[in-house]
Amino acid sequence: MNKKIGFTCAYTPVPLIEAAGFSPFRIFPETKAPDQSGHLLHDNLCPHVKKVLDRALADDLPDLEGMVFINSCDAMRRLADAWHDARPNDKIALLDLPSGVNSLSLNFLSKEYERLAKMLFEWNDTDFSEEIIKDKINTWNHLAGVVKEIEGTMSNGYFPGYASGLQHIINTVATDLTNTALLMAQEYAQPKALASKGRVPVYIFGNLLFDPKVYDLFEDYNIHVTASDFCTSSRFITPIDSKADENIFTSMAISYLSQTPCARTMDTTLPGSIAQRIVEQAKMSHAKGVIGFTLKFCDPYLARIPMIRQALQKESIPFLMLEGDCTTGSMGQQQTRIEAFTEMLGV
């Protein structure tokens, strides 16, 4: 079995943990380890970072090669920082992320990548090779346009239990092999019984939810989830265009940067290109409202959400906001909210 390397940001390329002969593991801030983090860390903070920390002291996790960090907010960083006490024997490699899309950032990412890359191959002691990483980014892109076949079809009919199991591959994929998560992904692809009614289209957006039983609660307070935008959903299998550039880690810079941008990241040209592409998503994806839901003392997505909320006033796209702090339970507490959402949307 593959030694595991741990990982925390969809902006983390599992081709090259699978070039250099390791298997991803995206630490999800999923755990009944007491709170320990504020030994380390400030306790008000993302609970997405806190929860991760109180795994790593608690040692509720796998023996790990080494860790990837983004240096994607303050909170990751400080994580990062946090990581040497909490686990001193990992090998730990920071990228930057640019907070803006232009060609000094893709140059710039570009090179973070090539960093990432060979020293993930020296990690494990192994030969560096462009060959093997196309390989797998060609496996990974196989996996990418099975997923986007299977949002088509939760665009254009409620099928229970669907949006879950869509989850649940997104989860393999994170945590095991590409080829394991492809093989589940073509099994899926094609719905096992036919179209129901009676759920109300909604489209669903925000920074973390991972948790397969979340959208299984959705259906229960009467939704179907036609499409949804998420760090941990599949914006994180993101297809990397290999013809972008002849450079592949160029290629790889672009594809990244060219996806729907997590909060953090702003195109300095289109400063509202955030709200407009959820807009654009809500309205291809046949959803009749939007849920936005984040996680607690995340600034990078509160401070979005106004221009959010106005772009969807001005299509008339009904809006709510829900904030959480990683547990199944949070979302429990919003039942009424959310019930309260569905019932004035109708079917």
The other form holds:
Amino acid sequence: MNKKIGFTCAYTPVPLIEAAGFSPFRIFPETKAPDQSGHLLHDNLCPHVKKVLDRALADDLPDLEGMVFINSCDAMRRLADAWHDARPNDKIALLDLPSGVNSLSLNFLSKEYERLAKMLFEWNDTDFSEEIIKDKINTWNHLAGVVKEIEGTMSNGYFPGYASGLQHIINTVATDLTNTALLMAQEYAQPKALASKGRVPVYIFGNLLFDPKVYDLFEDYNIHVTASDFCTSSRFITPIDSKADENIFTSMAISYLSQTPCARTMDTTLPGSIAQRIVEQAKMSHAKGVIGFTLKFCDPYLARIPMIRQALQKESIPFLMLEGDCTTGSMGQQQTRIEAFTEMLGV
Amino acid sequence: MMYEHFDNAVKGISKTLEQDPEGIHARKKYVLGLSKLGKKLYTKDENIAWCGVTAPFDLLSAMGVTSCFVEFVGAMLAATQTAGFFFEEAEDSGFATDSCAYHRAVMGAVLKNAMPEPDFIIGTSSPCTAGLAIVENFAKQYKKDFFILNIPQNYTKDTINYLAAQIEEMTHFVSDHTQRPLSKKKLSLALENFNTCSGIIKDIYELAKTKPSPVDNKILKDFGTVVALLMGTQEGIDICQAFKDELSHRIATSQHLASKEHIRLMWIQNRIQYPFPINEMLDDLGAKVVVDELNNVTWELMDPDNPFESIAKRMISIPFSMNTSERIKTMKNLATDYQIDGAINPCHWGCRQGTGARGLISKGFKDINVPVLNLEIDCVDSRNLAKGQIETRVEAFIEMLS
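Can you now output the form predicted together with the partner chain? The one shown was the form predicted on its own.
Now the complete complex, all chains and molecules, led by this one.
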């Protein structure tokens, strides 16, 4: 059994973790640990960061060989700061992630990924091997391809339980191994049941929605999730175009920075492009409405909601905005609003 | 509205200064300088850039750009008690009430067309991603070009080179918009002015360390953050010199001995921006804020022969750019240098960057036996202010320190 490397952000290149001989372990904010993180940081931080820190403080984690943090937002920076305090013996890698995409930022991120790779191989006392990295990237890309296929099926028809199954696969690659998730995905690609009718097609987006049960709840609330864009959904399985550059790390940087970004990453030539992207994705997935689901206190997303709302309004696409706290309990509280939304959309 | 405010301030302060040409009046000269900048921002025919807090204002100034960080306007709206109107506008448009009120106020002003339209926008990833998100909203709203300076949080050769290259690229971006190339001569002069200011500011802070300190609770309020807007100019030098003269004069005339200073305090991050009599309250309690966290020179002198690298090093060296342990280390050094008895941390509601480190900061100060008062307060939005509660907590804290 490989030793585990913890991480929290979708910009973490899992193939590097596996190439160094580790298993990835994405720390989901799912815990019964007591709420202590507010004492070390502040209560007004996003529940993702707070619950992950609660897990660290309560030792509600498997054995970790180290942690990889990405400097993606203020709250994540604070989590990295607090980790030193909560688990002083952990090895920690903190990567700077540029906010915009240009040649300088790609070059810089390439160096950051290279730094991480060397660090990980060193942590495992293994010789650095670009060949192994490329091999792991191939498996990763293979998985990304199958996941895309599953998503295509999901957009074209409603198969009960299919969305939660996909999330289960994505969670497996985040907490186990790519090979394991790939086998699951290959078996899952073809739906076992026939397509059903009667659900309202809705596109959902936001930051964190990792619990497969939430997707079942959406179905209970009469929704067919046609596609989703979350840090914990297929966006996490970013295919890496190995041929984008001669340097494998530059290829990784290009792939991670150029593909569907999290709200914190911007295209400076098109300010607010996240809004247009969501409109396009909703249309492409044949959705009749859009639900935004973000965690409370998540500045990168919350600051973009007005522009997203405006863009959807312009296209006459109904929009429901929900704020949550990483628990299915918070979804329960939203049930009436979601059901009213689907009723309004009709079938 | 804001133009009138700045214009009135310029006229009023200029008149006061004319009536007492021999007087030092450092704070008045400082407010005058900022009001002139504010007036320019609201004047047509200027090249205007809205920026993030850590943008290189000296470099922009050398390129003939009138620039300012957007939070400055948020603070001004709060100080003039006009922010409420803009909060409502921003909130009605969907900006979350639990986001930073500096940003909400200024976003409301943009939506209400109360902000001057910029020629372009320069965002900075430090101090906060929330600020970057807001300037992206600016760029979308105004349909203006947008440049981001990514400020890495590690101080290494690679990160310095990366930021230096971005700064150089920014000069091309600016030139493309102003149709003026960067003048090396003007940049050298701006950096020399910056260095002169830095030297004087260091002297000011040395004077402030005197026990009892010649400062009062207001004189250096938010000075370090805001004076950066003027440091590349002769006006900046004159203002800094006035502060140095004023503190020296207070010491020379023993005024500092007459002031009540039973308790020496550090103020963490920013002050409260709307009218709230905390300074008077501290005066009454014999407590004096002798140092603000951001009143600190953390950079080396700028090298005019190597301008971009110098500016990059400066930008990364600002404690907010680096990780919290570096920030705490800097604060601990200040605590020792200024011999403080306690610190006040106004945990600005909605600030994940500064306030997000609340517990770590308290813990850091505990290591050096300095108590910290964490005030849960919104420094810009006074609508939910629990005045009595804040007063009681401050009184109890000072009593405990006494």
